[in-house]
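Below you'll find only one chain, the form predicted alone, shown as structure tokens.
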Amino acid sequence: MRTDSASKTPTVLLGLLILGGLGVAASWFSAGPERFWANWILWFLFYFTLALGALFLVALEHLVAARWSVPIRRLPERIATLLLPVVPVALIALGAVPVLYPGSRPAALQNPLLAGKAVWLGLPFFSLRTVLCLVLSLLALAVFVRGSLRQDASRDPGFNVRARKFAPAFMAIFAFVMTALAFDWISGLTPEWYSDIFGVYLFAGGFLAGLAATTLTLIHVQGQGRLRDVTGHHRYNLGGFLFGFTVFWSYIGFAQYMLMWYGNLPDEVLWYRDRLEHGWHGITLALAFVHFLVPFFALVTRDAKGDPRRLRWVAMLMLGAHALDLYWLVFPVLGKGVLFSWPELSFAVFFLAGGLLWIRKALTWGEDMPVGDAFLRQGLEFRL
């Protein structure tokens, strides 16, 4: 019965790909070229910063010699493959540059504002920093994953040499494609806006995103009997990750708005009026719930962080709540309060067809577990 139901999952997939990508198409003449620009950011941020997260998850482990999480490392590394579809999906999205950020329009140099910042904004500065990060983050997962699957084969160990020596640089090229993609991306939609620490928020929601999909990837595997050697005090270290950082970003998330609200100053309380009026109300306190209330109960306790019951619905609910706090940060730019309907149901069937459909391939793509890790066998021994 499960071999019949998997063999339909590809075709049911690809259905909805089809009619999700369908509604893509009818939304641009129904609901406007702004509208669909704002969908097509959102899935382009949430894959975009998911698979940075899966792959900051990668590098820390290089970075700090970490043993436990070897026996995992794959399922992260094949998340992170979500980088090579990420391409496309980018390059299409500077089309939305001129229709949605008032700096590289040319009306932007008669605010004084915007206008010393005309040529940062403008769309070939825009446009070159954009394929700089996709360049940089297809080369830092060359180095991690398609090493990681060469060793397979190799047993080479001159690849951990190598990715360790990588990941110090990886972390530099990290905080430069997260703090790009948080002030061109999300902060550009309101140029005269900014917080200094707006870069670490999204870090924040795309390492959290990463953790979700790499803690959901690993019980749905497990639940097909691959990986039986992973044991609850793996999945007690991916909860625990899950837990402090769900705790990090309300604690960035909080900063942020505390301090402006303090400060009072016109540029800065704007852009917090715009998400809690018209309907954005709901949608702040949703935020605060899903995002951090309930997982922060749900996982305080011991066991709970290592429970692949409770694992499986936090992990889901993370990542709806990335994807609500990417729509939070995007939408009240239009100006139009709160929207969902049709257009946003059909990008959203559209967009997680197709991420499902690349991971569902991608878990095929070399063995489950790093064979050719000469840590393999003490990653497997790990016991808390």
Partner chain sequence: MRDFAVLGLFDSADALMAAIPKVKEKQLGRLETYTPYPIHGMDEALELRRSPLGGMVLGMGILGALTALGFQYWISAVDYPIVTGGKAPGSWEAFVPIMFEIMVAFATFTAGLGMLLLLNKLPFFGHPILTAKAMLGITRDRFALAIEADPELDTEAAKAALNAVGALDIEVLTRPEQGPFLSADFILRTTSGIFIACLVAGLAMYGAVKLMPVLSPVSHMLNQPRVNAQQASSFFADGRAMRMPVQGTVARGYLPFGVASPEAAAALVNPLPRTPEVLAMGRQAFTVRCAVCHGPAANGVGSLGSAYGAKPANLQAPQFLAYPDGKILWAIVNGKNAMPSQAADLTEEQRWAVVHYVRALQRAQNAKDEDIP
The other form holds:
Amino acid sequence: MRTDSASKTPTVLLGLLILGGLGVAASWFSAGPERFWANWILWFLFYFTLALGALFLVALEHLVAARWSVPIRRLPERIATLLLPVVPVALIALGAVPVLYPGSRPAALQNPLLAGKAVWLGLPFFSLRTVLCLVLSLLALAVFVRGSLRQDASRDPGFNVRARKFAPAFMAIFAFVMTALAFDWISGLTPEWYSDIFGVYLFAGGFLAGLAATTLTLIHVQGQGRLRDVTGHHRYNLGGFLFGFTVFWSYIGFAQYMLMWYGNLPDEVLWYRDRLEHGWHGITLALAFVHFLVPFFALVTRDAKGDPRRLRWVAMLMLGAHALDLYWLVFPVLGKGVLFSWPELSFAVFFLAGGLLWIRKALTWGEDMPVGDAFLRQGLEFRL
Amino acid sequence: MRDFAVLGLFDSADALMAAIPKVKEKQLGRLETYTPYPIHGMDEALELRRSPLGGMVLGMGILGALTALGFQYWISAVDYPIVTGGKAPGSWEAFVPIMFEIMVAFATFTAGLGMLLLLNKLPFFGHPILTAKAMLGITRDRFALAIEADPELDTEAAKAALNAVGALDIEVLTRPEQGPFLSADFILRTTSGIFIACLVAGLAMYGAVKLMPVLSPVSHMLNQPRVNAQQASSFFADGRAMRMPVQGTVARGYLPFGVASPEAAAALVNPLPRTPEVLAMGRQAFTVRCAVCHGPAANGVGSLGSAYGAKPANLQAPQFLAYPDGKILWAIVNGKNAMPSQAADLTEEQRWAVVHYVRALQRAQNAKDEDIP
Amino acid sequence: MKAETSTMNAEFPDILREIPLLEGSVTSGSLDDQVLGVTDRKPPRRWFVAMAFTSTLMLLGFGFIGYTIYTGIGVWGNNSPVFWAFDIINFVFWVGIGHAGTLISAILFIFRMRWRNAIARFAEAMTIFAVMCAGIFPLIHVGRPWLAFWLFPYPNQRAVWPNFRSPLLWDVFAVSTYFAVSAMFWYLGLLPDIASMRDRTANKWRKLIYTVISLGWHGSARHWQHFEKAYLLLAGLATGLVLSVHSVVSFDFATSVVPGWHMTIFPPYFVAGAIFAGFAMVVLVLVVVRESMQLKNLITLRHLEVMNKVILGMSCLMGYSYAMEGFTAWYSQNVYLHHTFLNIIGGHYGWAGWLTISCNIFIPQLLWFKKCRTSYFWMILVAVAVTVGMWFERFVIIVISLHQDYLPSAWRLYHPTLVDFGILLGSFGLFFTLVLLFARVLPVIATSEVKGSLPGSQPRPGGEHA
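With the form predicted alone in hand, show me what the form predicted in complex with its partner chain looks like.
To see the whole picture, the full complex is given below, headed by that same chain.
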């Protein structure tokens, strides 16, 4: 029965992809380019930050020479390959810049708050930074993931050395990419607004999404009978990370809000006003629930952190919460209240089906575990 | 003297762990181990129940957060609502940091003290193991397996069982005799010790509280580098701290009272209308300046009168009912008998308002049936 | 394949090998003799010399504090508009120093970094002493410290409550909770070690004292079970706490609208800076401790190297924060932010700005080189630089932001007085006096934790797991 449904899955996904694609195309004409681009940016950022988050998990392992995560490392590596399809999505997204980003319009030169940084926000420099982000991310992907896949056959410990030496550099790349994404693509929607923590905020959400995707994939794959040697101890660590970074995201998000609320300066609070009025108050509250309260209490006990059933729905919730977070960041600038209708649904179907198809494919690349890594055994022996 | 436990010593965690299942299957009593550090897998080997600490800490943490939220909200929005920094009294954002801190404090003390006091029942100095010879090794590098009475213990069988699993050394622990700990002598000494400690601490506190406010620097708010009213000062040529008013000037509201005698004053007419505002002003001034002696009802029964020894006038007496307004004003301005002048403390308006109020009090105390509307 | 991997480990380059927890052969017994034995012996002469020096400094500081309390805080250099100066700088500095201890003892414990076992005790002790030093400053800054209990919300005849919307009150709660939790964490960890000392000492009085403070600990399995659970929970709570405490300290600044203070990056940036400064101080003290107390086999060069790596990582995080501050000063196109940033790199106090940037960002980059991470000279150089740099960072934040804000007619320079310096030195004296006392009186290494992680100390995984 399982094989039946499994063989049907790609067909269903493909069908959904096409159906979603039609909706996406239709939304350009009927809902207008602004709404089209807002949706596009949302899903572009969703996959970019998610893939970077997964790559960060891989890099973290190399950086601190962690052993426990070696057996599951192949999963975030495979998820990180989403960076490849993100490249065309990102290049297309550049079409949104003249439409949605006021800083790139000629009128910005008349605005005293924007005139000084009009060059920075203008399309050429903006595109340059995005392309740089893509190139740097792909470089990191090549070092970590391609190297790791090749190690399956070569069993060359030199990869571990290279990865360990590259990891600090990756951290710098990662900091730049996340910050540039946050400032250009999200903060840039309201270019008068600024918050110097914003890069860290996006990092917290993106890493959480990467973790959630890893956890979800692990539990899915284990459900198929693969990765049997990965135990509750490993899952517990993933659950612990999920729990910890849920708190971290809330900490950053709350601190940013609280400081702006407290200072009450007009150049800062307007951004929050947009998110607390015209129906957005409910979304803000919902975000607090699904991004913090629910996962916090779902994972707070020791047993829950290693329980696959609990982890599965929490991980799904966290992925949804990341999408909601981006929705909350992007959509208020349209100024049309809370928009959710068939264009948003089509985009969600299109991108989710596409992403799932990619992940399905990616799950066949290389061995399920990095068998060439000499530390695999230590990782498998890991106990709390 | 009953035996409490038989103790077998081992020199490695491995040997200890190997011995446990073999001893356990003989079911000689309750098994316990004493080790210098926690041993992995010991909970399963001894089939210990899971520590309930996690649930306790979670519950207390939530309680702490809610307590802090409620406390802050009640203080800031209910009991003492003050708008500061333009923030609403009940603004939850500002309560989050302390909520978090109190949550952590509650949870920490539950974890630490709950573990020590509730679960481990410490401090306790009467456990037989503490006086065992083996204790020297247990906190150093030896591992002890104890077969404890549950409630009875077959000492010889236990010794044999521990011998069989290769214990290096075997020691029998006896149950400590109850008694000396709570002897009458002990209780007497402890209570008298506590009493003396309380006495000393109380005397010290008394001395501190008495002395503190007058000692420098605590008293510094009293010794301020300025001159008080009526003091001498070398700063001015006339040697006074206070300044005289400029020649030919009068302070606002304090025009000199230009009437020479009470008889002349009798002709004065109250210039103020009898409005509720004026009466309120009169009442306020009367309460502050007059009521301590003349009493709140102006019947001469004030709180100060008896203590002071004077006999303040009963303004409800017939001669005062017939007094002209102006003569009351004269008394307020110039004083009468032992009563000092109130001129420095009441403005012209207030004086006349007091007159109105005194008239109202007299009318109220001597009300007739036809006053009832 | 399995046999192959196990042999390969030895051939691996140094960069991939696991950190050995200790050097030479150490057994549970030798560990006790080495660590707990210290308290049995008379301190050497050089200890007394050091003690004389630090306690003189401490008494000097107390003298200046007494003078301040007697005369009033007008004896300090604080004045309009720089109302906060050395006192708050020192407060933030010392609270920050404490954070390394909690990071090592709690966060690394959660991440199961077992190398932390040997240094956790000392770092925790330093946390407590640093928080004690920190607590002095707000206390004396209130002017009338004997009324400091007014800060706590208790029903009183004045019929007033403290203002819960003030970050300064949050500080009161955060710092007192931090002190209480750190003390609790430290004492729980000490409990088994004090029990060991109780059982090995022959001196009657010491035995009595140890008996009382070890509460009758006897290491039964049931006790250890609850103990370990409590320790894990405390570590988790302390991890959240350590984030919150310096965040709350940063709120003191960031909730205001003073340019240079009102920054959303402040909470995590303050936490990173605190850990950064704290690690530098721990390295400084550990170098002295391992040399003078013959603990080289337990606190190894690899320990110091890893700590130096943490310092390097934190330095990079600080670099990111500084870069974001500078970027935002420009990106915001806000003239006030811009002016404040220019003051940091070029105004009257520009030297302090550059000192901060050099000591915190540039000099620690030396630690990229393994030679610098493992050489006393270089690591002490970096640690001292970081300590100085982090003190001056708070100077930059407080004095530079305050001395010129929105109102140019209120701009003034700040001049510290002799009393300011005296109290600062005195706080160092107090800190090191307490450290010296601790080193002689209590076990400087958590012996029960190290024993549990010695090779062969745990039963080999039996049939049920493999």
